[in-house]
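Encoded as structure tokens, the following chain is the form predicted on its own, with no partner shown.
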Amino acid sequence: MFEQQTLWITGASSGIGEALAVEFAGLGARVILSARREDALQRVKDSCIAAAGSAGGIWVLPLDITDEAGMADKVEQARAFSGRIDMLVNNAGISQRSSCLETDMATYRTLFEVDVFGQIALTKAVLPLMVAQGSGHIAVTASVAGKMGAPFRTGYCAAKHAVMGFFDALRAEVAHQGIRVTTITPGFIRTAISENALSGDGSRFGKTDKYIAAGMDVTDCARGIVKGLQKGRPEIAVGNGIEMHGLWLKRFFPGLVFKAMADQYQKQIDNNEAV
């Protein structure tokens, strides 16, 4: 399905983005790797080359997702790689670990700039190319946090709810133009997401929380996402922890979920846990 297709992955320097890049490369795709850290992208490129068996289909394109002014130039560079962009995987993002009372408004704005406006800006820049092609696929890594609220993540949950709303609406707008939209809702995955999360003052949290430490292996996560994409699912939920039950519990028993989240918050406060 992905052989010889050009896939552009943001947030490709680690975590789910890195694991997806390696999986796609192994399936014969041409992969464009984007993130801010070029040295980390070069490391991921080496892993992709090992999976693909050749270097010709892997390209590093450094990108700051918040640099809206430079977005058009980056999109043109990505298009020039093979003459088209078959899939854009909006995977760049940052999380949060702080209560609302402890979180600066500047931190909330940073979360939205990275997790929401950056994804929208890049999608809007790529979309005209896909419309001209008459085909394309846009995917976005949201989160279970985009479906339910969790303590110490008010800004992250707000941003991921916004992402889900935007791309669900976009799916309806482009469905008859040969363009697919997929939202991905991972649960707790063993990545550096909590280490790189923002504290209330915007500083790096710097710790792996217990939920992430007990989460799904990132390679298994990537394989689950790829399988969902191959099956054409418009929404892909992937994870193996209790948080995945929250997706259906929130729909049918919202009061139960609200109480569970409040009890979890109080328990963490009582135990002097920051996450």
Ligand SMILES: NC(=O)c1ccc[n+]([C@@H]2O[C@H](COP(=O)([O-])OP(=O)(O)OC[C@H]3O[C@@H](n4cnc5c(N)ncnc54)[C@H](OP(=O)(O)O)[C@@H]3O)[C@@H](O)[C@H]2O)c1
Contents of the next structure:
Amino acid sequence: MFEQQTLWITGASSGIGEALAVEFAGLGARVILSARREDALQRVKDSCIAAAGSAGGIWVLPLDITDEAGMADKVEQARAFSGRIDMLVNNAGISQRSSCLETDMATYRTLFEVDVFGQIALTKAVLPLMVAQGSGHIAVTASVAGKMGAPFRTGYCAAKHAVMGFFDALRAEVAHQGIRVTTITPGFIRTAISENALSGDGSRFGKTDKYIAAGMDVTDCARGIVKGLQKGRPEIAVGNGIEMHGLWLKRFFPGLVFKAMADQYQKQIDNNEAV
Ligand SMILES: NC(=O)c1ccc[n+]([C@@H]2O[C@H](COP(=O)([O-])OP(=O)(O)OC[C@H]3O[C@@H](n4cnc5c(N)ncnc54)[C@H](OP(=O)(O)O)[C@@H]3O)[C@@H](O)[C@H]2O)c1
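Taking the form predicted on its own as the starting point, write out the structure of the form predicted together with the named molecule.
Full complex below, order starting with the chain above.
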């Protein structure tokens, strides 16, 4: 299904974005790889070429998702690779590991710049192209944290809830223009997300927490996402831990989830465990 389609993935230099890129390349897609670290993107490009069996149609396009002024130029460069963009996967993101009391406003703003405004700005820049094409697919890697609140992640949860609302609303606006929108809600996936997460003062957390360490394998996660995208699903939930039950529990028994989260927070504080 993705053969000869041009898919643009942000946050492609590691984790879920990297695994998605390799899966898509293996399915014959043309893939544009974006993130800030060009050296890491080159490494992912090599993996994509190995999966695709050919070097044609895998491109590196370094991009800082917070650079709104440079966005139009990046979209033009992305379009120039193959003449079109069939799918944009807004996957770049950073998480948080700090309580509200410990978190600086500047850290909240950084989380929103990367996880919300960056996704909106790039989507807005790509959308006119898809409208002109009369087709396209926009996906966003939100999170289970976009459906329920979890301690030590007030800013991350707020950002992922915001993203969920933006893309749900966008889906309605573009549905009759041949453009699909998919929100992806992964649970805990074994990537560098916790190491790269922000502490309260904005510094790098630098550790893999126990939830991520016990999370789903990233290739399994990418395969689940690809399957959902192939089926044209508007929402894809992917994960294999207890957090996935939280999705329906929150919907039907929110009080149970609120209590479980409060108890978890207190337990972590009592055990002197940061997260
Ligand atoms: N792992 C999980 O458990 C989990 C669960 C739910 C949702 N998610 C979401 O999945 C997405 C991918 O995360 P991951 O788990 O794969 O973590 P990861 O390994 O830390 O990957 C994050 C990616 O985002 C990129 N990125 C960060 N800031 C950026 C910026 N300013 N501009 C452009 N790219 C930027 C990073 O690349 P550079 O550093 O090279 O820029 C990297 O490629 C995120 O949106 C995350 O919130 C993850």
